[in-house]
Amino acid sequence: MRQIIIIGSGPAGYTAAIYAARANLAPLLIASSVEAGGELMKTTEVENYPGFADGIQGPELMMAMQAQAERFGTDIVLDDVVKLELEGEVKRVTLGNGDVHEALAVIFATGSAYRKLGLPEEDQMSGHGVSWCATCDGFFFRQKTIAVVGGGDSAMEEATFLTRFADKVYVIHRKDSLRASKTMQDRAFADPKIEFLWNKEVAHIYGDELVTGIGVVDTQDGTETTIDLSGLFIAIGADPRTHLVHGQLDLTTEGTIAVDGRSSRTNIAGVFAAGDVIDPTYRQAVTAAGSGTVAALDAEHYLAALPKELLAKADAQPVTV
């Protein structure tokens, strides 16, 4: 049995997994059989996370995390967990192979998915024009003309955002009317930069190396039309992965884990949760990072609470704070 189990290898499990394993918990990490890393792994520059004055590659510094977590003494499993039993002072984490890990605590912190167009051009376009964050990849697209896929207020928080940098923007909704709020609305549309294109749905990516266009449908008549631009983000939303604690955690109205406060807390006593799977708003690297933090600390406390006799049943030596 472990004395913790880190479910997800994005910034905020990693992050997590570096503060328990020098914390002496011999933590075991949990990271996907084939998405191992998180969303950074999908992308290329990385020019907003600290300490990196001339940028980093996005598997470079999910690599490197890793290699930090490991150096600490970090076990690593490339499976997927297909099931969870999270009640009582042992919890019990099922893989896809069928072994069963036990430990005392648990992060859960398996991130989120953006949804997608479905296209087929979408992932092999993905870091080469197509992204999901403006705050990520907006100050590469400086006098360039890129469009913004959705009609909420996320989808008009990245076009307003995009003019900062790109000369156009094209705000390309499927129906004749926004989702978002009448202030988002008033914003984006009172912005020059912005042209809105209504009843249109993105139906091909084109493009080799780089994203040079996009064919549009009219939704109503059918028509398609190309547009020549550098960049498409697409703000549909995206949906926390939550599937494997439904049931067990308390979600909130937005579908991520509900935690205490500012902590990592779930209802559950010595389950915690981490990153995009608990924030429906920031969601970058960053946040993610200092949220496993918070994480790591929480479980090491707990930890150090719980009687000497089930902490000797652990395979690290029980922990002081």
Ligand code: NDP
Contents of the next structure:
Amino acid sequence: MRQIIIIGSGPAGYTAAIYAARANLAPLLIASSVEAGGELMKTTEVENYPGFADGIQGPELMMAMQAQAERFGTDIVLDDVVKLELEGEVKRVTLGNGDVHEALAVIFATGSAYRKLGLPEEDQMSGHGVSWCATCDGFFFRQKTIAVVGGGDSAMEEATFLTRFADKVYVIHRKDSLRASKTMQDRAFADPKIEFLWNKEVAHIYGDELVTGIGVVDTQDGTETTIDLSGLFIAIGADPRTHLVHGQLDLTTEGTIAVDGRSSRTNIAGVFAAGDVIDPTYRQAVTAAGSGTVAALDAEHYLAALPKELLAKADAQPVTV
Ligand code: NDP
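Could you present the same protein in the form predicted in complex with this ligand, rather than the form predicted alone shown above?
Okay, now the whole complex, with that chain kicking things off.
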């Protein structure tokens, strides 16, 4: 049995692991069966993470965090958690490969999942012209016309990045002003390849094998127009990934995991949450990292107060049951 298991490998998970490992808690971190590092693995330049005056590529930042966590003794498993049993002194974490790991404390830092438009064609055309990741798929749209949906920082970042490949990038936004930060807005406005379509919602995605166009509806007068294009990038935000803890952990009205004040303590003793999964507001890499720190410190205090006999069991060589 472990003292602590951390679920999630974004800035919150890795930072929690760095702190927990440096506190000699020998954490086990469950990353993901697909790719460790979370959403920043899909971004390009990160310009606002302190300490990198010239910016750093998202994947490079996450690999550095991983190396730092491993350096102090974090064990990392690339698999998905399929079941969590959180009540009681000993928590049980079941993985996709069938392994069950036990721990006295769990930090839940699963981040958030991309939002969908809710169109029937969306899933079917995913990978055939519909994408949620410009850095993954942008290359396929050389000299093409494409569109990005959304008005936040992600949409601006994706649109700006995609101009490297595409000849023309529409940004389709349902309002007449953006939510994105001023710097990102200005960069997109100054780009001659980007054209903004205001007060528009995507109503249809056309194409059989590949996307050939979209239908957009004007939110003010209801008129629908068709735009010929080959790619549609959806960047309309993300929702906290909480499905594993439904029925166990309390949620807020915004759908994030409820924590006690500024702490990371959930409604179950020994279970802590950090990062985007508790944050409906800020959702920055650096705030997630700070939140991971809080969770590791809270977990450390919790563990220190447990009966010695119980801790002794966890101090034993970590094993898979
Ligand atoms: P946001 O929630 O900030 O923005 C989502 C955007 O999508 C909004 O403009 C919203 O419209 C629009 N939207 C939401 N749902 C729909 C829908 N169903 N149909 C059409 N449009 C929709 O998400 P982001 O992913 O952009 O950003 C999340 C966080 O990550 C933010 O805090 C952001 O600052 C941060 N971030 C920072 C970056 C950086 O600094 N380098 C890069 C990327 C993200 P409306 O405005 O009408 O609500």
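These figures come from a predicted structure and were not determined experimentally. Residue numbers count along the first chain shown, from 1.
Check your understanding: Treating the chain as rigid parts that move against each other between the two forms, which of 113, 72, 286, 92 sits at a hinge?
Key -> Where C-alphas switch their better-fitting rigid part, the residue is 113.
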